[in-house]
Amino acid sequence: MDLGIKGRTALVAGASAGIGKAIAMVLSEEGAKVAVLSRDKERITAAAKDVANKTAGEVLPVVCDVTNRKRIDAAIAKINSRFGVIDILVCNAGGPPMRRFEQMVDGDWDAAYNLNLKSTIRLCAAVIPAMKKQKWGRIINITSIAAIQASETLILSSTMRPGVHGLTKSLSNEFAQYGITVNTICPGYTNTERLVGLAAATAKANGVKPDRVYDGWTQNIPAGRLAKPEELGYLAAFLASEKAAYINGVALNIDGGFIKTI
């Protein structure tokens, strides 16, 4: 299937490993000109690398911090100057601690606001105006299914997501008229770096092995495995499309079936 997205310009934040490198990949397999986002100037270096290597795609390594207005506006400037008007934004970045609400201080309530919402309002309200311009334009904002299932070991998480939700909607039915949809997508358990820290610390608090924690997650999954990053990749890369212009304002679960709502 032809996705309709080469040429087209994609900027992925938290694309230095896990689900973003992997978005940041497919996308660039589809012949899209991806520029790729870390605070980190050395793995988001090798990490465009590679992406570049395997698919022989326009790859633009950019060191910003998502939490910095200044440092956002001028990865936007220099993604516009190397290739042009952005057309696909995919809001990434990495997830907050794993707390509970006693265990918390006021400063990782404001850490993880900036990091997991208003990073995601920042680089929305930088890239819509020339997606309004041209009246086209995908938002796609990551988030967890920790937004639609609270967890009491995620809370940090599973307050600021949400409001990522509800940004995503609100977006959606304001710049529809403009050829612009806004989506968002609620990863599960997915092997990543993400996901080793999580069970090393669950392993920790509950004085088990790390192989007993993945175990009680698949054990949870009716797939009965993790989620592959690529696997995120394609559903990214679909919603990025001109086959997916209908759809608009969604939250989209990749669980396995974990999440049993209706």
The other form holds:
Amino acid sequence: MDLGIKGRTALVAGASAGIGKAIAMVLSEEGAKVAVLSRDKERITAAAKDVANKTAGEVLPVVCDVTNRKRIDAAIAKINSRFGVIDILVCNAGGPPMRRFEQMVDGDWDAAYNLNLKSTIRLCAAVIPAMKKQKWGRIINITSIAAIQASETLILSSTMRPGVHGLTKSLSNEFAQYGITVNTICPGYTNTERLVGLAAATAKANGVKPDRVYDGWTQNIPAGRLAKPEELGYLAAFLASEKAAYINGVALNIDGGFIKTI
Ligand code: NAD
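Now that the form predicted alone has been shown, please provide the structure of the form predicted in complex with nicotinamide-adenine-dinucleotide.
The next block holds the full complex; its first chain is the one shown before.
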């Protein structure tokens, strides 16, 4: 199936590793020009090289902290001048720390808001005017199964990310008339650096080995395994495609069946 995104410009945030990098890889394989964005110059340059080498695509590394509005504006200007209008936006960044309610200090809430909700608002605000003008756009917001099923240890995620779902739905209503779709992907347990960190934190909190933590997770996943990052990439690429024009305003779990609600 031809996804119809050859020559389109994509911006993938949080793309030096994990899910973001895997999405960038698949979009590049499909022929999109991809700007990969992250905070650390060395890591994002290495990720861009890796994606370009493996896909023979055009990949632009962009150094930017998505919690900083001025840096987002500068990043968008850089991408526009190199690749033109951003057709596909993937809003992604690191997840908030694992902490229970009573372990939280006031600033933790602000940090999670800036990282996981405000950054999405700002990235959307930066790209929508040009998408609207050209009457085509795809926005894909990455959240978590913790936005669907409340978590007491990832309470920051369960609190901030439903806001991204509300934003997604509102934007999808308003901008569908301009050929723009806005959807959310909710990853389940996915084999990335973040999960290694979460396993270590959970193991420490419970006084067990990380292997036991992984076993506990996979026992609750009907598929019996973690997601591979590239599986998130395939879903994102489909949502970004010409073929997905009628999928709008949805939140898709990709979790091997972990979420049990109907
Ligand atoms: P990861 O930690 O492996 O990668 C995160 C990426 O975002 C890295 O490239 C990092 O440099 C970048 N980043 C972090 N903060 C940033 C900032 N302020 N500005 C710009 N870039 C920033 O994470 P991942 O596992 O790939 O997860 C991606 C998203 O999906 C996270 O929000 C995570 O919480 C969510 N998620 C992951 C899982 C999982 O099992 N891995 C499950 C559910 C949800």
